[in-house]
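Consider the single chain below, provided in structure tokens and representing the form predicted alone.
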Amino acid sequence: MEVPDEYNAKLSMRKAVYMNNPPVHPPVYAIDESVCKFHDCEECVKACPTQAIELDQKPEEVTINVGSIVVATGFEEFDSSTIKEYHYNDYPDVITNLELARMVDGFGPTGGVIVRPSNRQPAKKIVFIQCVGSRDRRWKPYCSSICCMISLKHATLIKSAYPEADISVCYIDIRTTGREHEYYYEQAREMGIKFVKGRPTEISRDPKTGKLVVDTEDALLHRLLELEADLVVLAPAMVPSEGTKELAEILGIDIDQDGFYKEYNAKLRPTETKLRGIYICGGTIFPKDAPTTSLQAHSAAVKAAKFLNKGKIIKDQRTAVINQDYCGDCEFCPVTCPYHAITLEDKGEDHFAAKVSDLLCEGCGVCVGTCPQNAIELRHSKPEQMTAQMNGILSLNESAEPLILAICCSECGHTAVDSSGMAMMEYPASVRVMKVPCTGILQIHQFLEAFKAGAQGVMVVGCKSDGCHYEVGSQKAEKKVDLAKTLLNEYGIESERLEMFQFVFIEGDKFAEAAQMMSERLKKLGNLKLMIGP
């Protein structure tokens, strides 16, 4: 039995019995069961000098007990058909980077030559699209980022094998970040790649000659262009791979806008998920090139070893209490928590009580300044630990400037402002610095409490919301801050006597330029008068 073969772009057949990945080490053969004519045929099993082929095999689920995960799933070619225009699909010599790719290499199906798939002659003419799907807001927004070198070290073998060859790149922006990159794309045009910067409008097919034809502008000429092509090559964004959605909720771990896995931080935990034990690595983040991929691959299974080597979890005791006697069955906080370490218990009546898990907690406090009815505290960030501590750094003030308490989170708040320190930044000396695990454990009140306790202003230092440690903490506290400025108004206090302000932990400059900006603007509003009753 032969099909048409996946792996070489259906440019080849294959047998029912077949290799998934030939390159791959040690090699491991499948049967394909939709042609496979299993006991009717039994060719396979004759051959075997091993006996290694058992026909009546079934699939079944294992369950493999594991220390730790390295997801490294990948990512996978965007579906070109959806774009009609295109004709992907429709035009045989209609074809995409990976099919190439099988075209170039020279133990591939055609021997490293570049024909075209409808008729199997040589193709002369080709056009290479860029952007097929990418940097386009009716599909994929982003740029993936690695299609660019891919399309010109196709155009390169090509013309280096076949120098009479004609070929044309239709761009938007030809990026080529990496070393030597750009002298890559130099290369290219010495060699008489030829590029038109604009973005094809559409791709026809002449059906006497079977050439096809794409139209398009040439922005820097400002002219139209129908350029006849043997064949097409489209550059597809990429894209997650299939099942990468259902594999987060799986294992808890979360998805970007993009529809990539998120890391825990971009620059300083790349490989790291707000789990622990969980790691993600190349193409599951985001398209990367092999070098990319391989160095994170590397610290993915690194950090998975040295994970697994502890031999045991080390867990900070800053995790939350729920008093079950208290709570209400309002279920803000399993939905709030962003490490889902809150579940519900039944408690029989119709009544549901939180439960926490230690091991899942990561002690961000969120729940805390989310629950209605005050019945969950954080070990060792408890409110009245939290308002003793208040009252200790604002009871004395030395200075004639206006006392400012800057409530900051342990990440890049409080980082912010030992970077000034670091820096040698003045502010004045007037701010007293109080640290939370992160600024989403506050509450409304406590905000009127430091004012009661003798602040004069109130400044809560949180991330930024795109890149809060704990997701949701510095979004949950920007809105606690807007509502607190509305009471602070019904109450014939200025409002502006509370601000939010979010920074990147290096951002020490801009805490020394916020904190001299909220001193300057106490000055001016004068000593706050606080009525209270006896």
Partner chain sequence: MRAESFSETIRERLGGETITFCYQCGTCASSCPVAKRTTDFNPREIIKLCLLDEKDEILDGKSIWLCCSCYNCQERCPQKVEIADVIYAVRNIAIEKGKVPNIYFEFFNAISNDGRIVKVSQFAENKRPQLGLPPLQPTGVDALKKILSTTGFDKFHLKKEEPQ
Given for the second form:
Amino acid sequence: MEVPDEYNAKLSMRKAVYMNNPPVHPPVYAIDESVCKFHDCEECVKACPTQAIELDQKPEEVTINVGSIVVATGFEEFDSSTIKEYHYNDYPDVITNLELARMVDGFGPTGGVIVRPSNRQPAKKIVFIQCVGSRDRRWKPYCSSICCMISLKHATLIKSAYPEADISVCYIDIRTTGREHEYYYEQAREMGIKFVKGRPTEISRDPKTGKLVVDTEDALLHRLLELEADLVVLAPAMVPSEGTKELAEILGIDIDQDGFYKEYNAKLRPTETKLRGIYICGGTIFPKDAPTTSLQAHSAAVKAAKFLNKGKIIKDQRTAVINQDYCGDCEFCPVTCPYHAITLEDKGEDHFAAKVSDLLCEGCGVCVGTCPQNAIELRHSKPEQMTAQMNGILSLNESAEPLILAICCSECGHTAVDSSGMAMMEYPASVRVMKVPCTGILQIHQFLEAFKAGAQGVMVVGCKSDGCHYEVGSQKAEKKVDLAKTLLNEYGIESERLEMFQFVFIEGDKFAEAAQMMSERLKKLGNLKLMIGP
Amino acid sequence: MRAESFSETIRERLGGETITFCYQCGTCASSCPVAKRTTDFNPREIIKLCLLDEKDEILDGKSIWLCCSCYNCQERCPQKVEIADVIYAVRNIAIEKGKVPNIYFEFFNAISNDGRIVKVSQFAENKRPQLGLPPLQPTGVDALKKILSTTGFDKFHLKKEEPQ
Amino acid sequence: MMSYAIFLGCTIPARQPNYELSARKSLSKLGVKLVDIANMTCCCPPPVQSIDLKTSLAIASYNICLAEEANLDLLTLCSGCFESLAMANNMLKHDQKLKTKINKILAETGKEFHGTKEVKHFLQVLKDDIGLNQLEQNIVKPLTDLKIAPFYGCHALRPSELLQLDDPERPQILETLIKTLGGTSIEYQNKLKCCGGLLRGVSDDLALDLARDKLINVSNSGADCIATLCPFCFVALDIGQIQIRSKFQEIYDIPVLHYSELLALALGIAPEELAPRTHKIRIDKIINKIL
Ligand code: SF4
Ligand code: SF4
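Let's compare: the form predicted alone is above, so bring in the form predicted in complex with its partner chain.
Below is the whole assembly, all chains and molecules, this chain first.
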């Protein structure tokens, strides 16, 4: 049985029993179920000297217990046939860079000769088209970052083997940002490869000769060109490999807007995910070149080894606890917890109670702010501690300015306050800062408590909604502040006395400005009249 | 307050919203049947000149009037620039400034008098029963005039005609 | 019985009784009722949009309001009308802010746009509402032996996001409908390119150049005739051939028929009833082939 070999861009044939990719390690053969004749043939079984082939093998699911996972599922080429005007899959002589790579390979199906797949004749005029699907708001809005270099590599390799080849590259911008990459571009120009600044609108084919024509503008020449070609090579976008989304769901890690895995922190923890023990690297985070991929692979491997080598996980007890007697089994907290740390425990008789895993809990308190039964508290920030802290810092006001409580999260919120201090920025002394793990912990009644304790105004200071260190905390706080404002109005308290602010940690100036603004605003509003007591 | 630049004016207008997405790839130019025929017109260049605030060159020149509204460019622009609509927005601005090619006066007069841009002659109307066609229904010229006066479109004819 | 409000526009009643007759007669043969609603106005095609886009949208929506009041979908013959009206309809349906803005203008006329009706192209009604089967069963004179070059023009297809008639890169609806009539749909170079119709009057030379390109490509393909959907394409290619004859001394002699005319002939409607003299390029040889 022989079928076209996918690995060789279908330029050669392979058998039903084959090695998917010769350089793989260990070198093991596989059987293609879709073409194998099984017991009607059995030739391979007879031929194998070590009796390694069992035709009745069935796929099985294997469970492996592991201590850490490194996700390196890579990327793949965007399906170029989506861009119909380029006629990939339609005209055989329109191919992609990956397919060309097989032809460039001296050990490949054509022995390194660049041919037109339609008739196997050598291709003399070759046109590359960059950004096929990349930088395209209809498909993949991002720059795939490596395709310029891939095309430059292919073009220079071909040109050096066949100096008479006429090669043009149609580009929007050539991006050669890596070390020594620009030299490639330089070399390509020296070799006589032509560069056309323009993204072609379409590829057409002369029905008689089969010749391709690439219809493009050269924006620098202000001229429309029709480039004849024997072979057109597309540089497709790089997209997350199939199944990325499903795996992310299974593992509980995040993906970004473009569908790639999201790292915990792009600058400081680039191969970590929000879950300890799960690491990511390479093209699965974003398309990248081999050196960077290898660097990330090292990083992920070292992180995983370090994590495993400890032999144990040390975790402080700054976590949430649930009083199961109070738990009303509402299922709010398991859904809200950004770390999937809360599960429901079967208590029998159709009764469930929520339970926190100390290992997974990061201690943000978003669950505390969500629980309608007050069944959850943080070990390190209990409600009574918070109340006491609030009363303490609001007990004294010696200035004439209105007393303001600024409830800041321990991440960006509090750090912003610190940076305003470090930069010696001024804000009224009557602004009192109270630190909480995350603004997501706050409950509406706590805002009211603050007013009762003497605050004229309340500022809630958290991270940016999309940059919250605990994923959803700041967002939740924002919603609660909105709701609280409605309630305040009901109670006859001006809702402008309560305000949510979201900063990046360095925005000390913004904090100082906000504090000043609140103070001015409260002065205008005058003293808060609270009707307490009968 | 800072004066609004030409490109901002375009972006604020109906049709012009997407102009800043353009990264000058030229897909529109090679898609355009008009640009293929004449160097007087190139949609990419029009967008670029607008983005560079070359207001006079755009509004005084004849190129913006050459677009044949085929939407080929818009269909293929990788940045989803609504090029043909941007050109409408620029034409709208030109017309507000009194820079109007003659033929648009004809369109304008026809639409405000008859409610159609192509007049149906009495002869054609009379011939309908003979051909077996039902009589034409009256056009809603009154409603149309109300709309024109609400949007200020009817002031159009007051604008000075620029020599072509 | 299927009913639609017909939107005639201007060019068809002014100059192309052949389009109106063939469409009306075919549809009535196929059991479709067309309602002529009073007080329709201009659809506000590109030339009017060029003067003021907002006003154009308001006027286009005004027409749709009339159809909403009559509780009928709008059927358009001219692609220009289809584009302007379908675009307005879909823009307003999907953009609340724009809808509010336009409704403010419409309030002066006592109308309000709700977005409850569709604007349909003649072809959509044939293919989706009547159905190919029904169509096929009514054919008495199949167009066997007729090689037809389908020409969509621009405004039936683009901008596709708003019009949704068919895939703008590989449309099939017209080809399918030609085959349903028993005809052969012929492929030709640059099938989807513009005919230059809207440049007539602005730059006649350019307009003629584009029309000439189209005619060259069609004549290379060996087609017997061109099937059009739009009165402007019709003018560009039909009268265009006369002008090209005097300007370039080139004779193409390719009959240009609206799809509706081919349909009417296939349904057995007598050619004399279809105002065949509207054509500047005689269509006798096509009629003879069919009869
Ligand atoms: S196709 Fe779009 S992005 Fe490219 S030059 Fe034209 S308008 Fe700009
Ligand atoms: S819409 Fe105008 S600019 Fe765009 S391709 Fe057509 S003629 Fe050219």
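Positions refer to the first chain, counted from 1. Worth saying up front: this structure is predicted, and the values here are computed from it rather than measured.
Undergrad: Tell me whether Lys197 and Val70 share a rigid part, where the two parts are defined by the motion between the two forms and each C-alpha goes to the better-fitting superposition.
TA: The answer is yes; they move as one rigid part.
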